[in-house]
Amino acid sequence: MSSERGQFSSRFGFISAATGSAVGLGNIWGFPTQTASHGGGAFVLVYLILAFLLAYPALMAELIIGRHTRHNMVGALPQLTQRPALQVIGRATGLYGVLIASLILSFYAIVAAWLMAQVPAAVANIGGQQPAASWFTQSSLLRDSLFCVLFLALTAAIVARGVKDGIERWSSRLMPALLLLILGLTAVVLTLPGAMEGLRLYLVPDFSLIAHPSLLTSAMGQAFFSLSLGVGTMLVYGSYMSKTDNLPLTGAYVALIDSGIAFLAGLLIIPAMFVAHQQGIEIYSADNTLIAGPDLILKTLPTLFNSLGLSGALIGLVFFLLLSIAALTSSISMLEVPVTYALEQFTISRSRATWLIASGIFAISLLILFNFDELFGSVINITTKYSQPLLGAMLCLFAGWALHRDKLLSEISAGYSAAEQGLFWKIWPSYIRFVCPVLVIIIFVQNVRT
């Protein structure tokens, strides 16, 4: 076993590095487009209450469970119990979970290469060059394979220099020169005509629409997923916990941080919509819909942006550069999960581990590509739709039943001294074990009906 696990050497540098994996396109893309999906300030207000009744409770297990057997994923789960039958199935969750995260990175490596496409894009249309410009603006095998390329070689040389010196480090310049280009670009884009109508749309909730069944449950799958929970990353990252860490107060940190860069995130692109509505561009779905998505994203914005001239070209540099700052903090984190299992299984250096690791992954987003319409849907549905939440149920399943009480109090006691008087005590191991797996059991099976 490999002894270069590392440890975050402060809780700034934790809070940039789990934050930088829960802010990623879930939050700069996903939440926006569920948003306009979903009636705008009704899906915004769910999610923002059920981030804290699901997803923190959700966190804590990982945090709590990685911290306490400093493992990974496949090595933590079995460490909670004595019992041979429960031991097998913590083991085969964690390495199911590894599987998943890998696979998860290798369609998202794609993603983040059609942004990263659109930056040098930008580029070209600030310099007049339009046929260069073009060529980055239409997707192709061969731009997006060099632009897979480049991002999985940039998460790679991050992870291969450790725990400290590549993710606290690179999360802590990445995460708050992110968090300064959003609020500059929202800034900009709220004092561009038709942006109040966007902004009214985005938050004043339409109370009809709270209790609709499709709301509830995409709003509580953001919230679960915009946390990057059930595949190990916030487990590995818990791992590497100091212990003198309040692991319910830096917990509350990640979840509030998440939401509320998801939060800025649709206050930029939901009046940015109605911006591009003000210029003659259609923002509308043929079911009279706002459009979102991909299409919304690589489209609609970009038009946008096109139509603004030179001023809309610089938005449109900082708009996808931030996208690929948001991309690349949260592949750090997927990478991590498989590397730590190498790590910790075999004699086998950080360097070699993540780029043999980060070379696999590539060859499987090639084979993603070469066979696009039959395997990117698919792959995108067999891991986040249906794995994530069964992942997620299981690893609070563990928390809640196989880690003894005893142990649970003293892990979090030994950051936060007055935890049994604490109201997060309280609640939250009787939470974890009934509420939390009910309501990702409610997410898989919508998903499977949908």
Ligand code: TRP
The other form holds:
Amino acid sequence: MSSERGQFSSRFGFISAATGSAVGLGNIWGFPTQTASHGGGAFVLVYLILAFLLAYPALMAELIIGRHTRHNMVGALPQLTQRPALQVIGRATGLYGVLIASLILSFYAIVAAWLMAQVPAAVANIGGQQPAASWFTQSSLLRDSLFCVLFLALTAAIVARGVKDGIERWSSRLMPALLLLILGLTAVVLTLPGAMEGLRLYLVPDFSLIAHPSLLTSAMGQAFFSLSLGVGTMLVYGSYMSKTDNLPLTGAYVALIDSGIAFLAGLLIIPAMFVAHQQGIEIYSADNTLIAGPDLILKTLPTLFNSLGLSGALIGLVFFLLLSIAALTSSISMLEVPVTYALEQFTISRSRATWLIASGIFAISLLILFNFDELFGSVINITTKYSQPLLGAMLCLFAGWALHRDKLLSEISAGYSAAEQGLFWKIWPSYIRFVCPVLVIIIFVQNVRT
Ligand code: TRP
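Now show me the form predicted together with ligand TRP, since the one above was the form predicted alone.
Whole complex next, starting from this chain.
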């Protein structure tokens, strides 16, 4: 067993790391594209409601379990109960979470690789090196494998340095940079012709679409993915939190910043699509819906950037840099899940564990890359559509039923002395026992049926 557990040095450190985990491709790519394919403002509205009614309470379950037990995903759940049968279930849930976190990283690294390759592509474009630019732009097994290994190596290099010197330091450097880049880009794009039409679609809800069944399941899936829930990411980050932090408030900041940045990314991407439309670039697919898949980020937007000359190339460079940074602060949180498990369960050094696990994950990414059509979509579905909600419901049940009420209250009161009189304590404990698991399961069943 490793001797010293890491800890975040301050509340700012924790918030940077946790929002770094939460804000990722899910916000900057997933959220705007889901919005585009689900009728704009209607999706935004449902998403925001679910993020606070469902995802925030589930986030709190993970943070509380983590900080209370100070353990990894596998070790934490059995500690909450004395009953041997429940301990076995807790352990199994934990192991399943570690596996799913690793699988999510294996496909996330592939998507990150596509995006990271666009950074040198933009540089080559600006420097007038057309052949190089098109090599970086076009997907090939060689390019994708190279950037995948590069991305995972960057991730591992940060995680190997530990909680404070790796995860916290890099998240608190990269997150403010990300915020500045996205604010700057949004300001530029909103001044371009056509942007206002996109803005209208994004902000004005079409209430006829709110009842659409896939809207609810997609919005929940999106909220769970965006807050990194279910697989123990937030549980592990919670386990590094200081006892003096106010849990409900800090968790609320994380949920707010995460939804805020997703919302901001929508203000950037949807108007950018309509700017592209104005330039004569196709933004509707054959069935008359807005283009939403990889083509949007990897074809439509680059075509737009190219059509804007040098300033467009610069915008493109910043845009893909932004996506790469967002992906990196998220991937470190995914890798931390199996790494903490290995550290606390076996005798192994952090850096050895990190590089070994990252290599294993790279092997899975390669397997996916080489069998792309069979595996890519299935791995995403198995992990995010089915496993994440199930695991999320399990974590809510453990926090609500296994963790004793007195312990729960004393955990929340540490860092928030007036907890017992507060609104959170009045609502959350029964909410997490009944409402959250039931809602998640209803939506999960919907998911399985569609
Ligand atoms: N939340 C991140 C995003 O929006 C991705 C992420 C990080 C994640 N850790 C996770 C998703 C754990 C699921 C589970 O891109």
